[in-house]
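As a starting point, one isolated chain is supplied in structure tokens, in the form predicted on its own.
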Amino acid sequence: MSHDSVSLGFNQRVKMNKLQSKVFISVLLIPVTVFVVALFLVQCGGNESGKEIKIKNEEAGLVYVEQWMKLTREYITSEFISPPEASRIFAYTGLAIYESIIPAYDQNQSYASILNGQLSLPSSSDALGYDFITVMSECVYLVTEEALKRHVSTYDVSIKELRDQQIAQRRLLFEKVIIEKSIEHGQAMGNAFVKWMRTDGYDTTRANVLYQPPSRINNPAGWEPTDFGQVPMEPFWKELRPFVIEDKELCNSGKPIEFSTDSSSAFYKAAYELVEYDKNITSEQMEIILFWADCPGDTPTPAGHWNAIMGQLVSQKNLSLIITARIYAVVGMGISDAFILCWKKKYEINLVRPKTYIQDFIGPDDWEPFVETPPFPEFTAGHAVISGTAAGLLTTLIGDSVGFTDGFHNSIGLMSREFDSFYEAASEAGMSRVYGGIHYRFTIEKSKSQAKCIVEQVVKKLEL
């Protein structure tokens, strides 16, 4: 069977390359002129020394962190990062945009002392004074060419470009000795941060490159890849140090029903559920397969697709400065922790995709889902597991029933799509992988467990 009237194309699409993002960062800037007159309106400049400068210019801070979110993403899409390494990649940027930033605040809540693997940050009680922005500007320089180093060429000077215009503006504001002490500072957080980096088990999984599943003779139930060719998609993932997860057998969420072939059963229905999707798929449900596909390569994944609504919510709620860099380095690394979560639990249980059942065992041979399967096995849901956590976490940090409009998809042709709560934007995104054939529905609703579990688990570790 073949949809490609309706498929998502994606893949089609010209890819973003690094020029874009050159372009970005000389289009997202603001001109410098506007610039100092804006921040001489909020910010005493001049001589600081002696104490510590606080931050008063929060309108540049928010659109400084903005353009490293953006220029993150741009990356992850254009160099065909995998979801679970995207939302590692957003978890340490957002953590050191906030770490950076929270010294400057009379209620310092830092994270660094409670984190998975000893986090050890210099301190910033020093009587010459600093700016705050220009430490994390520094600092966030750091940790993303460490967290882009096996992706980006070492030639692509965009990171550092975004660094120093971002630099050469706070240097309008401050003298030379409170800069250079900033840069100083902020060289000493990135570098302690890459060292903490440096040990969560990442590079170690990039050694790990032979892996073979389990062959499916006298095992139906098993996985194996759906379309020739496909390699295994991180099945190491598991070894990574979470965040804050402290046991990684926490939030196991049980089991997917009872494996049958039967066409009575449980199972059987659940795939069945797919075909009569594929039968009778209505407009409403293949917007929101589009909406939520997020395929690395044409879109930051889904975890891209959250930080995304993240910086939408800066703007359409008008959030702080510190509270922005708190939702970043939370959400981040919650997502993080439910992808490590998820694989670890996708290969234990190693359950055979939709399309290999229905192939199998109902009919057409021939069947195909709306979104190509991607190449990991089926029960939790990846989707699912990391929205329900964004959610979870958003919900505590911001509050329930928060309305908010995503446009994020735009750029490509989609339209935007309103929600009355971030658990229903969540909900939809879980759905979205049975309209489009590539999960089975009790696979979702495992998943918000999960995803609820570690909701709990980080609120508790972070005191939220």
Contents of the next structure:
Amino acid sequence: MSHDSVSLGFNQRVKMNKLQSKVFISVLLIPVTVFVVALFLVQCGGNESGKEIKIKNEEAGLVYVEQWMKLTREYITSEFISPPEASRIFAYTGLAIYESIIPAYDQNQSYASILNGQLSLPSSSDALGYDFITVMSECVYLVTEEALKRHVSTYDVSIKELRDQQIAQRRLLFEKVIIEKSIEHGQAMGNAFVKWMRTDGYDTTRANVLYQPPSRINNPAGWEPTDFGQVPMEPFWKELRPFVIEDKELCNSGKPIEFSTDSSSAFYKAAYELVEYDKNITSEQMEIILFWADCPGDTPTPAGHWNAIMGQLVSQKNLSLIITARIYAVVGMGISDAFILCWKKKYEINLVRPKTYIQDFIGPDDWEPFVETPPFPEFTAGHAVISGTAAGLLTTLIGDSVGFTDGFHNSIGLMSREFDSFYEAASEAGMSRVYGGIHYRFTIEKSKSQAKCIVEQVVKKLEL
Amino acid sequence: MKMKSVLLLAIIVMFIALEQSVAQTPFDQRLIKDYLGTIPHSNMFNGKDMKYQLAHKRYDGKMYYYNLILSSNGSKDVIIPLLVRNLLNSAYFEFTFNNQPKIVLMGIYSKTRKWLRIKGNVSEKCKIKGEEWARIDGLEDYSELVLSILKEMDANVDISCIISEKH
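Show the form predicted in complex with its partner chain, please, because up to now only the form predicted on its own has appeared in this conversation.
Time for the whole complex; same chain goes first.
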């Protein structure tokens, strides 16, 4: 080979150089050019027909997700929606966001087939391709309307306007054919969701309005409404279908400590502790009470507070669109299931509230907790169960010892609170109910156990 | 006779309409006014009548800022800052003292159930013996609400003592 090269004349060497150049051009330059042009087309939205299009402009997707969540939180607040119902709404919205965009990442990570109640979503493996953010806007619009249908007037156009505004923005990035196809697919997704939502037992429980708590005569441990005119909240919520938990008998959380009116008993001491807190409340405890009050009407309830924490984590931790969507879906479903199991326990155990116990057995007989006692039985504690569940799932998804700042109440002038972990925040939320005089401390501890079990079940089922 | 009945009916209707219009005044409109009143035989001024003025300063979104000015005949005015957080269902009344940000006294008013409860982080020496913060029910009117807050404070804590303390 080397001999041949040496024997070549000048012209031959020139020809050889030209040949090498052609080879160089064809082997290296052409593919590079093709690659650059392809990259340009993908970046600039050129001819995208004929192939599956992944998520373009993720930042806009993150903005849209937060717009949906903010709108939902605002409706839940302004419409005085109850805490259990709020959790259901957030769960469906979060899941709709996630399932709308997951085909752009990895269809195998869809939760649809493993959730309770056979959620059958249309396939997105179409040759034409989609803008999955348009799919999301359309699907979430339909799901949000269904979830809020009993609270929002048909004349209220805010939900439709948000959908229209988002899709109008996407039209600037994609060809009409892709947008129309994406809207169509989003509608099919939304309709599948709505069909599934209508089988979860929510509509049937709306008809069950009559509930009479068991009499406290000969049953001093029993709960009764603590104020004249209080109506028991969602006594049939346990009948709803959970998203993930298959067996509602799981995560039973046991029983409260033995009821007693003896002044040396653990139960009496647990109630007396609240009297002491009430007498000697500190400034920080008052701030904690206010921070975690999460009352319907004032706020989007505890589920909405955690939803807002998730929204803040997106910017604080620079979360990607898919991670954000997964968090809203998984934590939303976990909290919703936690409410079902917690409410089941509440009406089964039917434990007396501290206000009634203290008035009857400790005194004075007009003793009042600082915070208004809510209209449902004491055991287990809703905020503690759902906060523990949220903390456990966020720890699984984002990490242990993740510090964060919660400035959710900045709009009403409350200082942000700093937490070294999600569990620290959950623990504080639980204790706020003890400081406020509406839960016994032992209930908060048992509620943490219930939350831990719910987290384990969700992690196992969703393979997190 | 017929004329008298019509007149009487008209007066009753007008009275009901007036009551309704007062009741329907939006809560936030009531918050931007000043309120004046007197607590007779106050603890704060050693049995003398205590005059109070809730002077509205400004508001920022859901936060309404006031000065609560307390005085008695011949006494120097005592000024206590108050922040009211006006939410949809509740209003939180937060009193701070001595230019410190921490809440010393906090009142929760339920707009739907019309009751008020106040609690405080007050040292033992500033509590009035037999301290018992009562829940006040049936508070429809805002000036009545302000009066109840002042009565509760004066009945349960020695405000001069709180002011003299370093927080």
